[in-house]
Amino acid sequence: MIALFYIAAFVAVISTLMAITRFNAVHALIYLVVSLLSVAVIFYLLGAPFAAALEVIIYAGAIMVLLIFMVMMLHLGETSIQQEKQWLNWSVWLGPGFLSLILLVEMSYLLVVSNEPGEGLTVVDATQVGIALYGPYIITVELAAILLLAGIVGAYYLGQEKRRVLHRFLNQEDND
């Protein structure tokens, strides 16, 4: 058990640190990416199963593929085309992906032993978060739909285009 968290926590703290070393925006996500899937299977060993899905379906999944997107968009000419080339580099996915084979290990054997948490940590499940979060903390869960409501206007008028291209695949589109 303990173990697992260790390895966990190495792969967060390396992949982290990778991340923020890269020169490369994609780089640098992907290794992000693998580091809150370490930070979700540490969650999980700390018995916040729906915690970690969140993490999971959320930040790596919605928020960070976002950004990988958005870092796409604005690779622009040559030095961008160059720059894919090497993305298809089979070596640029060797350190990801070998931190995540570690992760998905690890998930692998959590799924065939017990899922206790630690001596002195309970699990706490998505049930209890649920009757929590609409229960008496139903006001914050309407706050939070007014701040992404805030954050869905203000991504709206400032993302608003008038069709001024910064892509050429979109160029094509708007040409037509």
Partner chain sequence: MENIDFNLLSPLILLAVAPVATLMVIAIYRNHTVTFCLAVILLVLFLIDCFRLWSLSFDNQMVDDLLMIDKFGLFFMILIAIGGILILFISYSYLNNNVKVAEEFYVLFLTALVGAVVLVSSIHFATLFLGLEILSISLYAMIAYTREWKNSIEGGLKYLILAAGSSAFLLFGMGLIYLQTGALDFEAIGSSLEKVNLISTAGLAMMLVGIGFKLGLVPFHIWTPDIYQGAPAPVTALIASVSKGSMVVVLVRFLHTTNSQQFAWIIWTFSAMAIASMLIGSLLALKQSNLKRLLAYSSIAHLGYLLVAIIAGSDFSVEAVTYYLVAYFISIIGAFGILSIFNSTGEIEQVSDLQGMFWTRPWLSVIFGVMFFSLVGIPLTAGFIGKFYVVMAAVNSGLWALAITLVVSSAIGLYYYLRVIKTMLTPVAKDAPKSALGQLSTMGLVVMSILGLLVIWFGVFPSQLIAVIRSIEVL
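Positions refer to the first chain, counted from 1. Remember, it's a predicted structure, so these values are computed and weren't measured experimentally. Think of the rigid core as the biggest set of C-alphas that the two forms share within 1.5 Å after superposition. First, how it differs from the form predicted on its own.
- Residue displacement note: Gly61 has its CA displaced by under 2 Å between the two forms (rigid core superposed).
- In a rigid-core overlay of the protein, Ile20 has its C-alpha displaced by under 2 Å between the two forms.
What does the same protein look like in the form predicted on its own, given that the last one was the form predicted together with the partner chain?
Single chain only below; no partners, no other molecules.
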């Protein structure tokens, strides 16, 4: 189990470094998805399968799709069309695909061979997580929700097309 932990940690570090160093924002977000998936594998290895499922569903699923949508919404024009044509190149997907394949093999091995957490670890179920989140950490949960809402509203505002709105009397020329 220690070797699996180090493999997942290595994938997390490499994919995070690739996310930081990518020039294209969508490529960076794809590497960030791989990084979040590797963190989910680490959670599973540490005996927190519920946290691993939340990591995949919430972070790697919903929030990353939202971020990719916002990046695509903000990049309007000819440059985004060129970027979309570049995505058809298979070499762009080689790095994230290889790292994801490593995680898939590791997770398949974990699910087939072992259904118990590592030594000295206990499984945390959904009830304990819910009590912790909506007990002492309720302010943190609410602040995270407000930050996400502000990000969505900000992305919508930035993505709007600027319209020139004039009053109907200002459009007419004065002939006096």
